[in-house]
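Only one chain is given next, in structure tokens, and it is the form predicted on its own.
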Amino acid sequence: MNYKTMPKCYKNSSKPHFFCPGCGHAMILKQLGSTIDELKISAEVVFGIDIGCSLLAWDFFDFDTIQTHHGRVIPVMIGVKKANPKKVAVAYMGDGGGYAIGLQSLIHAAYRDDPVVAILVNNTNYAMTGGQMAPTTFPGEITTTSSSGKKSSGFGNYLDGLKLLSSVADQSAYLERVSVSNPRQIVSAFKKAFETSDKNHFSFIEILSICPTNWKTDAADSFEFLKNMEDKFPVQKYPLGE
């Protein structure tokens, strides 16, 4: 790691992160910090983090950070934005916090076109608590609560949250799904999200990410699993074709 080139907004460029080896969160947060530095908006950013692996970013950056209860990061950041419209409110969560316990808040934020930047990391499991089955878990996928593989009967197929949000979001909102397999695309999505928020519209980015610890995969197998995710959760923008 070249500390000299790390984003200035990191509180301490020599402090290691606490994510598992190979975790996609570290890659995503590096791109987020770099983008915020490039846009020179760190003084305006308020960073909200959900319970789950995302909470390990609680002291990652040198800007105001709020840790919320599980699934509540969206309404808290909406409150921040309403209290101080000049702030850039960023809500960072996992697929459990956004697509399970926090889904109601996420849907209504999209429906109301609340001017927050919502970032959801999808690794198909509840990673912080041991790799349990999540709404995004595939049929047949083995987790700690589906040891013989997830069964669609009784548990559903797998939730395409981006498609769901697109059905209620305002036409001025920005929604996109990207993957850690393409860091440049992540940066591009972040820039578009901040631009949309600055125009007082809702932004949502789902990022497909790897979880070697709970997937029990090495580097090669992790990205093979990610490729399978990209087949099921296509990297795309809404409305389709834009």
The other form holds:
Amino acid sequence: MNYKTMPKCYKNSSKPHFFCPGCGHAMILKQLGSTIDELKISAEVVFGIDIGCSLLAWDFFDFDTIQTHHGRVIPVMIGVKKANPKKVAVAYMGDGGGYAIGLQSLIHAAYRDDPVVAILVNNTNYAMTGGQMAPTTFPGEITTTSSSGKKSSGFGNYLDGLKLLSSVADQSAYLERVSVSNPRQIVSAFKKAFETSDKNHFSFIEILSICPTNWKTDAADSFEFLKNMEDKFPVQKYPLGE
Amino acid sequence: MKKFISGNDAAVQGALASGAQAMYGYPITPSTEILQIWSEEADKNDRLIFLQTEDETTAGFAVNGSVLMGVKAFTATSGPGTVLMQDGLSMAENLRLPTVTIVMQRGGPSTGQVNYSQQELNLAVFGGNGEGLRIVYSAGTPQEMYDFTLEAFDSAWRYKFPTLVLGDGYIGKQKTEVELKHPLNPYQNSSLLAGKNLRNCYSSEEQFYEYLSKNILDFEEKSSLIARSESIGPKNAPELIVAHGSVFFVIREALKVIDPKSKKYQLFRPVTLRPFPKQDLKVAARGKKKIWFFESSYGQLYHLVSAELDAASVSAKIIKVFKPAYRFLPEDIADSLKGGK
Ligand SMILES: Cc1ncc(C[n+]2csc(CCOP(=O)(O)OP(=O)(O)O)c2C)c(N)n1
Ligand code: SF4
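How about the form predicted in complex with its partner chain, since we already have the form predicted on its own?
Next comes the full complex, this chain leading.
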């Protein structure tokens, strides 16, 4: 296989990867790899992964990688960074891992301004376990635990994690939401995040992503759904201290 | 009525037949279908309460809350979820809350493996920061997921101890015909809080010692009513095999071939791991030349019973076949037994 167009930090022996065809995770990881290549920081990066479909990234790159425990990738990466401040600690998670079980860890990392680069892939469901509803699931959305559509009453509307974090994060933090529909913007957000980490502050990038398998969508409908997500979750840099 | 369903589905049907009204949970393989099927049932039936919580800790405590109000409530989980459930279970032990927790074991430690194990025995039995005042059933088939869930709700509310049903990923995912016998008389539930001030923390050692001792004594007294075992094969066989859950059934299959005339082996299983059917095991172990332990963990069952065997001064040769987080096939059992070690 010719990997010329692939990031240099890819581990070739683990390709082709195991993500479903059309999965947003694979697109995002490619942008992450390119950014790390461009910044020449692959020797410094410690890549931490939650469990979710992100598990499939455990041997994706040629840099140090640790796949951790559900919801707990952020505290593990805090420990990594404290033990070796020269490292760039990246915590990669899904919206279930970050906004449900691990929300407490995420909020406190933002609040304390822990110098971790947190990346959250929002596909509005728990993909790895078969498409249950997540805090990001939209009212009316059908999942395997909302068979007649998510009811906002009793189950919540849909959680805008960035809005939440922007009210607790330190002024020096960096918070942005991007979408897989715009790879360039993903790279620029990653660069900002790494810059912020260099200055010893917290950064958080949420990426609106695609899960054709659990959404049961073809390519066109996947991007249609993504557009709907972009309408509801503002794709923007989030202001701090508001 | 017979239905062709999975063990996870059978657990839900058992809960419904027991009069369970509320389920709180968080997805985790291999128990997720219990959450999913309950959510579908709740979609169809306004009387049923369902909440997918933000994690297992919240699910466990929400069950405690509903049970306090007299509602039959349960949760279902696995592996790292069973670890997080210990918080709520500890409170339930302390306050004698009749919660039901269905545990479909997967491989550990941590996220380990999503298929199967028998490694959550210790967690089920002694997972809290206390003395394990819980009732634990070990199911081995989808049918037993149904039957033991019925029994779990009954025992929980009758004796007021948190109750667990231990299954595993193979049982949960496997589909077979399950006989859905309706209980004649599900144990009646009522509020545990009405007109009461309850607390989970005591201000002096003396007060708490008195309270805890009463609970322990009560648990000991009820144990003989709850503890249950099953044994197959001749009581005077020279060798005893001890296993629980689905491994028991694998061995049962193997013995049909290895010991077709049923002469050499007696096969014993604790149906309840807690309280443990000590007396039954002592009787079964009496006079045996060899005692085999087969389990998909590194001796969790063996450690639970070894003290009992010592106390009964059993002099048999003990042979341990431990495969932590790994399956047994009937041919594996045959190989071990033939190898004699
Ligand atoms: C304590 C604990 N609870 C539950 C699980 C099961 N589990 C594994 S991945 C996952 C959800 C993943 O969803 P998300 O974080 O949104 O990532 P995605 O798969 O969608 O990328 C769950 C619930 C677990 N591993 N550990
Ligand atoms: S299930 Fe969804 S998120 Fe997971 S790999 Fe497949 S497309 Fe990607």
